[in-house]
Structure formats: structure tokens, C-alpha cells
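Heads up, the chain below is alone and in the form predicted alone; it's given as C-alpha cells.
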Amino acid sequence: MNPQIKQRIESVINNIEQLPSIPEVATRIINMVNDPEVSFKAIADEISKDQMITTNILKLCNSAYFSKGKEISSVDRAIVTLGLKEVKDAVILAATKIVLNKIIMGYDLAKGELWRHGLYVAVLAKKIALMKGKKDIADVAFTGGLIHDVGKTILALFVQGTFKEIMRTVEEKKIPFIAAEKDIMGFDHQEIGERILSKWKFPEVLKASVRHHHQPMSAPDEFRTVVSIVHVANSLCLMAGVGIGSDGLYHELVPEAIELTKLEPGELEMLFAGIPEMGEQAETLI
């Protein structure tokens, strides 16, 4: 491990003013769809308070992903045609990707390529939630798979001057990416990940599909099924070659997520081959 280099990626993470922000009413929307008291009306308030969020929420509820043949014109009127959590959904990607959208150098990442991934991942996590019956976990597993890699966006610096020591330690020791981030630097991106949606006040579960994305057995009991989803998710992304960066080809799907998720070969495979496809759904939300 380089001590000098840990040292200043704690100096980072502990300087609270230095880790990337959203803007509040997406932290406010979240936990308000999550209380069973909440109204419409409260709702369509908190989110017209901020005229940026609604413009791009606006435009987001009239793209193809989330589109249901009605023109959307208002916040009251999305919420009425789409419900709660999908609004929910594109309030997270309208506050997410002024963060996630934007070059990733320490693992080549271009430009945009990091906020496609995620989208791609978000897109194809909810669909395996639904397709295996989840549906009241399918909102989480679209905004975990969003925000998974969000600690690449403090770690890449650090990253890019230690690169071929993780990859020697990946070569040497056979281990993966993720574990040689941690043992060359001290923190791996998931970590710093967490972190980060501490300071955005996010719920655990959201935290823990961010924490333990790689290895999802790891995550407390209660969300290792969401966590597991995300993992498989993000896994057959990487294979397909969506945002793959210079770590993609070094991690490893987890066997026993898929287990839990219950996803037979045959499904895997369709997953899999459906993922251009797919694609073409998340890009209208780029």
C-alpha cells in the first residue's frame, strides 16, 4: 500500500466540501416516495421548487424510456400518468448526471461513457426485478445500478498514477480490480462511493448497492437481494462492452448473486443478447 497516496485520498473523502453534490430536492424526493403518507401534491411541490430538476424532469418523463404515448407538461400531470417512482426515477437521473457525466481518466473512461454505464445498468437492473416478480424493489435496483461506480469519479485521479501497480498486484496475486485498488491505494471506488452518498443523505440500501456492488454476499441480509441484482447487472454491462474502462475485463461475476436472484442460464443468455436492444431505450435518457 502507498501511504502517501491513501493519506490523500482521506484528506479527499474527509473534507466534505470536496466530494461532488446533487442538488437537495432529489435527497427530499427520495425518502417523501418512500413514506406511505405522502401526497401527490407535496410531492409535485417539492420538485417545482427547483426549476432545473423540472425542466429536465419534464423532459425525461417525455423520452421513449418512460414515454406512455401522453404528452407530460407538468410535474402534477407525470406523477398522475407515470406514479410516484418513476418520477422518483427521473428526478435521480436529472440530479445524477451533471456528476456521473463526464470524463473518468484513470480508467479511460471518455466523456459520457461512465453515465451511459450506468444507465445501461439501471435500465437492465429494473428489468431483472421485475422479470423475476421484485417489483417493489425494481425503482431501488434502477437507481442503484445508476450510481453504483460514483467513487470513480473521486478515485480516477488517483487511479491514473497508480494504474500499473494495480495491475501488476491484479497479475501477480490473481486477484480482482477491486482488491488491488484496496491494496495499492487503501480505499477501493465503492468505498469512496458510499461516501459520497452519505454526504447526499441517501438511504442504506442505496448505500449498500453502491458499497458492495462487487461483491454482493458482503451487503447486510435486508438488501442483498437488490445489491445482487445491481451486481448481475452491472456484470453482463461489462461483458457486453457498455462503459467497460480499463478495470471492466478485471472483475468477476459472483456466482452465488445469481443464485439469489433466482436467474436460470436461459434468462442470463436473454438478458445478455437483449442488452443492444435495450441500449436504445437508455440512450434516449443520455
Contents of the next structure:
Amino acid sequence: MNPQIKQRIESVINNIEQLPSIPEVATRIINMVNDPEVSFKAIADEISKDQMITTNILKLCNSAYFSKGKEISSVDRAIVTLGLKEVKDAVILAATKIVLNKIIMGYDLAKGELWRHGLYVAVLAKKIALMKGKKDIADVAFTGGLIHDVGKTILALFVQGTFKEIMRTVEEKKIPFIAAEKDIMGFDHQEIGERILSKWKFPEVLKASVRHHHQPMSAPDEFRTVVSIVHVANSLCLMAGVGIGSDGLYHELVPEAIELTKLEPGELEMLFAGIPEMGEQAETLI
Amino acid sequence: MSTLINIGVAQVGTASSPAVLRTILGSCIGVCVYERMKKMGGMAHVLLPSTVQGGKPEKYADTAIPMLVERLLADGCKKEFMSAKIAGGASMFTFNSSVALAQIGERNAEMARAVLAKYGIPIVIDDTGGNAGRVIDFFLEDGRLKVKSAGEEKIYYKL
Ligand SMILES: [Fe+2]
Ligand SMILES: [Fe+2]
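Other form of same protein, the form predicted in complex with its partner chain, not the form predicted alone:
Time for the whole complex; same chain goes first.
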């Protein structure tokens, strides 16, 4: 353990100013969508207050991924055509892009790679949820997948100077990268990610998806299925090399999580083989 | 400046000196074939050993490698001057090696070796396995291969 690094990380995460921000509209929309009493109109009005978000979500709603064919030119139309959950997902995409679409030095990710990784994991996680008849959690699987590695945006600064030590720990102790991060720096990118989501006042299910994506079985019971889906989608994308960084595949593949998703080996292989086509869809969100 | 050509997942590309072919690998295999007389070569980035759901033949080692070799032959390359370098085929970290998903990398490497053997193309470098991702650059001016993995760089010159 490197106590100075740990202290520096603590001072960053305890100073809310130093954690990334997103437009407030995203937090408000996530919480409004969870309220069964809320009207479409109230949500459309809320989104329309933010011009930049509005422009960007209209672009997203017309992308090959979300589009249902007809041109969508207003937030009202978007909600009617695509549904509330899809529009909420588009708002989160538009809001988090600035945070995720950066160079991530310590993990050796060029500009855009972490963003692309999040998009692929999001699209794949949603695909798995729908494939397994879990339509009710498809939207959280998507957003959980999108932001699961957000902690890397902060931790990367510290991984840069400690990477060799982390790798040595991985090799000597035969432990996954995430455990070695914690060993050397006192924190791992899951914990840092959870702190960021707390700042954004995101719901517990998304916090769990970020906090436990490498160890889904330690997620609270009620979120374990979503987190497992994100875990599997993340593993498949890393195996395909999408957004794979210096931490490579030194991340645990948890058999119990695969069991929980009820994905058979043949289905997993099909999903893996389908990544190039799925990627074409995901790329339309970039 | 030599041109850098990015080879994506499930793509096959060929070019000649001084182009550089690059790809990023996890469990996939980058199959690099070089023809030393014509200074031409190509790369296939394969996802799986053989067909599971149809789709592009470029995805699978048993169909992509023949595509790559045939394309080079059609461009006038000779098999006797060809050699291959393969890289990638890593697996996720697992405490239980029987997880099927964790074996894809190794199966990919095995199939790549078998298909190249069938063509009689020698594999001069086999940098596969482990848990690290790899970024590989294949330089067609001399057939060297640069492999960057887990923060370290190796260069293989063997032809
Ligand atoms: Fe992660
Ligand atoms: Fe990830």
C-alpha cells in the first residue's frame, strides 16, 4: 500500500468540487421517471429547459440505434414514439458524454475509447436483458453498462504512477486487477465510481452497477441480476478488445454471475460473435 | 510517413510496404502473414475459431485465414516466401478454468495454428495467451511485429 497515494485519492473524493459534474437535468429526469405519478408533459418541459441536452437527445433519438423510422423533431414526439425509459436513457447518454469521452491515461485508453467501451457494454447489456425476458430492467442495464467504469476517469491519474506496482501485485499474488488497485492505492475504480454517482444523486441500482461490476455477487440481492448482466456484457466487450486498456483481461469472470443471467455457453458465444454487428448500432450513438 | 491502417474486429486487410497494420486484441487473435519477397502482408482479426451463427466469414479463424492467404496469393505472393505471426488469445481472469467463456482465446489460437499448418505457412512468432490485452503493429516494410501489452513493448523481427 502506498499511503501518500491513498491520501491524495481521499482528498480528491472528499472534495465534491473535484469530482466530475453532469447537467442537473439528468438527475432530475432519472428521478422523475421513477415517479409513477409524473406526466409526460412535465418531463418534456424539464428536458426542454436545457437547450444543449435537448439538441443532443433529439440527435440520439434519430440515431439508427433508437430510431423507429420516423423523424423525431421534438422532445414530446420522442417520448410518445420511443417511450419514457428510452428518452431517459438518451438524456443520460447526452449528459455523461463529456465525462466519459476523454483520454484515460493510466489505463492507456486513447480519447474516446472509454466512451466507446461504455456504449458497447450498454447496448450489449440491454440486449441480454431483452433476450432473457427482463424488459423491466433493460433500461438500467443500459445505463449501468454505460457508466460502469466512470471511476477510471479519476483513478487513472493515480494508476499512471503506480501501474508497475499494481501489475507486480497482480502477478505475485495472482489476484485480479481490481484487488491490486485496492491493495496499492487503497481504492479501486468501482468505489470511486460509486462516489461520483452519489454526487450525481443517481439511484441505488446504478450505484450498485458501478460499485460491483467486477464482483456482482457482492451486490445487494435486489440488484444482483442487473449487475450480473453488466458484468457479463463488460467481460464480452473486453474479450472483443473494445476499450481494453492496460488492465487488459486481468478482471475476474464470475461463473455465478453467468448462472444468474441464465445465459448458456452457446448463447454467450453467439453474443460474442454478434459484437461486430452490435457495434455498428452502438457506433451510431458516438 | 508510412500509412497506418486500423484493422477492426472481424476484418481482414492486406497492404504492402511501408504500410503498418494495427489492431487491438483481447481474446481475439491477430493473424499476421508476411511475404518477404514482395514485402506484402495482411492481418486477420478473428473472434472465434469457427462459425457459430453465420455472418461474416472474417469473424472466424477457419474462414478468415484462408481469405487472407488467398487474397495475398491473388496479388502475386508466393506461399514459400510467407511466414506468420500470431498474437492475442488472452482470457479473463478466473479462479475456475472450466468456465467456457474463458477458453475462447485458447481455442482461437489452436484453430489459427491448425489452419496455418494446413497451408504450410510457418508460425515464427506465437505471442498468445495470458490475461493481457495487446495492441499490435505489423510493419510491412520488414514484417516486424510490435506487441504492446500491460504497459510493455516487444518487437519481433523474425521472418
Ligand atoms: Fe471496470
Ligand atoms: Fe469495463
